[in-house]
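One chain is shown next in structure tokens, namely the form predicted alone.
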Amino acid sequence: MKTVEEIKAAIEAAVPGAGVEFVSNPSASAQHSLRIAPQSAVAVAKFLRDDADLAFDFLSNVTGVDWPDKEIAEKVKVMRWVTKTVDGPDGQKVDQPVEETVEETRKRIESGCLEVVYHLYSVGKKHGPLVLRMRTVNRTDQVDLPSLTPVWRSAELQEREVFDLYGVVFGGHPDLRRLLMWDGFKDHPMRRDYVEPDDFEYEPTPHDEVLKRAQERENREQRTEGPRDRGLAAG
């Protein structure tokens, strides 16, 4: 099998403008990857089926990942007037602007936003996996890549796992729609940011960790109700 820098290289000369990025992996596996650009993923995955070498005719794995918002402290250097206490012409001490360099931190906030990544085999030459990674803008109005299923049918079923337990939309699926959770289902169980309820109105006998969870809310929501609330109850 050609490197990942090899096959970076062929699809930059097969699909223009695709939009590769050679992600490395420092760990001991040194299991390198590609990030792809979303709008050209669909012509960059034919390209990877279809090639005579590369021929990687079997996915066998999509998984999600949620990189959440996060913040980054920089140092910067910035001039700034101070003011010091010099020496004067007649020797006696004066205080004059003087600009200076000094560093500051500065704190910033990086956007989030949702990775699918794709485990690329060939059966007819015998090699992979290749790992190709596809983000969206951001994890919340803009979370929409398109689907690799028309490529790739072992796709189908696990990009609908994606989007129930991470919310990637992926444009173009055949049956786009919830796989683990049930239609009414809230939010997204595999992000990092998920908060499990206090109990779920499947569970008609709450027990354990659920039936404790119930309990505190209930707890939580005595503590907070006012007296006027509790004399209006009892009315």
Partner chain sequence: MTVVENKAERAEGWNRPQVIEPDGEGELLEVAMGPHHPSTHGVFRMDVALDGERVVRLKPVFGYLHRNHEKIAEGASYLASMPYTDRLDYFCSLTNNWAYALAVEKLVGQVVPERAEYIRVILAELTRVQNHASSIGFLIQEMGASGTPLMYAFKEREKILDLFESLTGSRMMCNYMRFGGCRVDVSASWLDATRKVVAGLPAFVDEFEALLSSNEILMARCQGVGILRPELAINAGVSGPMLRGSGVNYDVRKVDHYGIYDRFKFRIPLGDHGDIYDRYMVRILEMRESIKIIEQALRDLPAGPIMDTRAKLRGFRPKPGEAYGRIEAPKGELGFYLISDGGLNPYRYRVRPPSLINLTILEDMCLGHNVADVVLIFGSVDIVLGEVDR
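The term rigid core refers to the most C-alpha atoms you can superpose between the two forms while keeping them within 1.5 Å. What you are looking at is a predicted structure, and each value in this text was computed from that prediction instead of being measured. Numbering follows the first chain given and starts at 1. What changes on going to the form predicted together with its partner chain:
In a rigid-core overlay of the protein, Asn25 has its C-alpha displaced by under 2 Å between these two forms.
Once both forms are fitted on their core, the CA shift for Ile11 between these two forms remains under 2 Å.
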Second form
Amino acid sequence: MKTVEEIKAAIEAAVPGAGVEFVSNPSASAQHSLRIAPQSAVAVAKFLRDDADLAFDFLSNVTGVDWPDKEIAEKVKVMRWVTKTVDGPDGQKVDQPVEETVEETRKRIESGCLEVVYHLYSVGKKHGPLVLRMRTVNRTDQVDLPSLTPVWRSAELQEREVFDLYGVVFGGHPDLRRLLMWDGFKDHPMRRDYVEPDDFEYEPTPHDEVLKRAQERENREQRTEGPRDRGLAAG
Amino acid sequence: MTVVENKAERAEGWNRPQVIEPDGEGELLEVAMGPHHPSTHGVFRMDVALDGERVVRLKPVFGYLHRNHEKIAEGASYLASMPYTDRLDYFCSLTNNWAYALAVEKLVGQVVPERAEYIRVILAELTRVQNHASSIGFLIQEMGASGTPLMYAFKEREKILDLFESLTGSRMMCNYMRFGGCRVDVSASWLDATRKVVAGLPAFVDEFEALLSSNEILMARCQGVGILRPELAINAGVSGPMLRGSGVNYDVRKVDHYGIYDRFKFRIPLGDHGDIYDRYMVRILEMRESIKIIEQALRDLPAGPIMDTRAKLRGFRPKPGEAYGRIEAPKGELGFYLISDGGLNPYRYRVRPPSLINLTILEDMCLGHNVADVVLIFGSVDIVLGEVDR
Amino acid sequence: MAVDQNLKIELGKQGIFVTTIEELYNWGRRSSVWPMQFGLACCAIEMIATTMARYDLARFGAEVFRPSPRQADLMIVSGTVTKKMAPQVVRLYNQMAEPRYVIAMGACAISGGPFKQGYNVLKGIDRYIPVDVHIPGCPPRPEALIQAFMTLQKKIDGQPLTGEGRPRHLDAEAQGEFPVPEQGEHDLEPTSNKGVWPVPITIR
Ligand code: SF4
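Now that the form predicted alone has been shown, please provide the structure of the form predicted together with its partner chain.
Shown next: the complete complex, the earlier chain at its head.
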């Protein structure tokens, strides 16, 4: 198989303006990947599938990944005017503004995104994997990506799963519905900031996290309804 | 291999299910098969639209066994997910273990000692034999042979499960493999017992075949039913015996050379028609090849450690990066995709479930057939719900 | 009227069989418990293994697995009940004819088991329907399922036909329908049936 860099060059030659980016993978597996721009994704996918040398005809795996917004604290040096008392020209003390550099910690929110990763193999040439990735603009309102289902049918159910669990909206998918959760469900449970429903009413040996939740629930219930009716309800 | 594609044929939408027009007489009947249906292998649902007996639309509905394996695994350490992988495809816990161990080994660059590799092969092939036997049993059960072939299959399965139990401590949920080896060593008496069971397997397959392969009902109901074209099979990501039943020579054991599979002599059975009967036959022949592999592995099993001494078990933190590892599980290509951010838990943990992806083309195979055939076509895919929904 | 055990044996030697209606009735009921053919997850495979040749559930008169809830006496909840599946399980239970019994097989059916942290996993089927026998294990071995059967048979044997503790089908007042939970936007609503499952008191 060609190396990932060669494939990148081949894509750029075939699909002008493809916007392919090489993403290196520092782990021992050394499966480097290519990040493709969403607008040219379908063209790139078609090229990868139909090119005689590459012939990536088998899309094995589609994964959603959530990269939440990150708060990055960084130290910056800023210049500031401070008032200092200095010796004036006529021997008196005067207040005078001077420039000074100070260190300040600033918090910056790096906007997160949703990523979809595709693993391609070639059945005809028996090589692979080639890893493609695509990113949405953010995690809230611009979560559209083009669907690769028209190119590889195997993306059909897997993209539905990513839509269900992560909330990526695949444009051009023939049947984009929730796959695993029920239709009326509102959340995207695989996102990192998903809050699970509080249904640990009872745990015989609560500990850690569960104990905290049990305690919170108890406090809440006491606040809302007064002491809980602990008698056995008629069964 | 009869493939690959003529590009001119690749018009838009060639890989979509065909649209079947009802004949216009009477109304369409909508049937929800499942989630409680005796032949859906658990809790699977198909919403079928019928024109008389003929299927004109079929939409699978998933998620009735969605147990949040991936979410739980992202909150647990790497090793803690190993017992959960047992519960994915609960017929084949050992191959699931192997796929996961392989992905982690790729992620950290861990080597596995020889002896452990041989043990893995023996166990994986035993798993394959019992899985194929039971899946054929279920297929025939769906055809209406209530019980008998399944009893034969389970009789043999029990013998193999006894081996698993005496080695790993559990019949089904073995939790046996570790990153860099296996959990316990096999004993001489276990090997003797295994040799005895394996020596009996060919006779079992012969008996099974004598019972089934030329059975008139089986042939009448399976031949020419549920045909899957090879181009579509590849495009839809179908793998395992389904793909090979359609005549595509693709077996991850031969392609990826993972483990030590290139030391063994075995062949890859292929079908020609891509119908249910071919899938059945591929499974039967694969059992025979697996038996050959086990015999060779038992013969060559070297002495030595079963765990790499440099393998880290406590405080296991892979370096940041990602890896995709896959093996040929009895159901198809089972892969694990892991992203590490350098922490104790995987940042992203994804299972590539062969059972789910093999169901992508269920509608294509069923359209135009009678409703009774749907059950058979579905059975021939050989799925396990724990893996479909995870 | 109870018959003296020794007298019964003596009469039996003479070829005379003495019994009570209650005993005869319960003997019939317990020897032909037909389970519903209903598998949920991994535990279902062990359930199937129990019916196969080696463990042979037929010895207990329970080999006839009925696909239809209308013909079944026993529901073996064999596996993880997810929130997507829970309404269907309750509905199936409602469709079974009295007298009906439930075995919760495996850790998942009892409490959610290994998947308890899951957002889509119901933390025990006894939140919605009454359970007669719980068998722990992941999965429980076939022997454990057989043990559960024998426990259930003992329970049936011990049920009087009149008065307190009689089976539900002989009690006109007993509850027959159990409310089916709705699938809401985030969770099942309600999260449990308080009539069947009062939140147990945690003693710490
Ligand atoms: S208790 Fe264990 S074996 Fe049974 S369904 Fe749950 S996970 Fe599977």
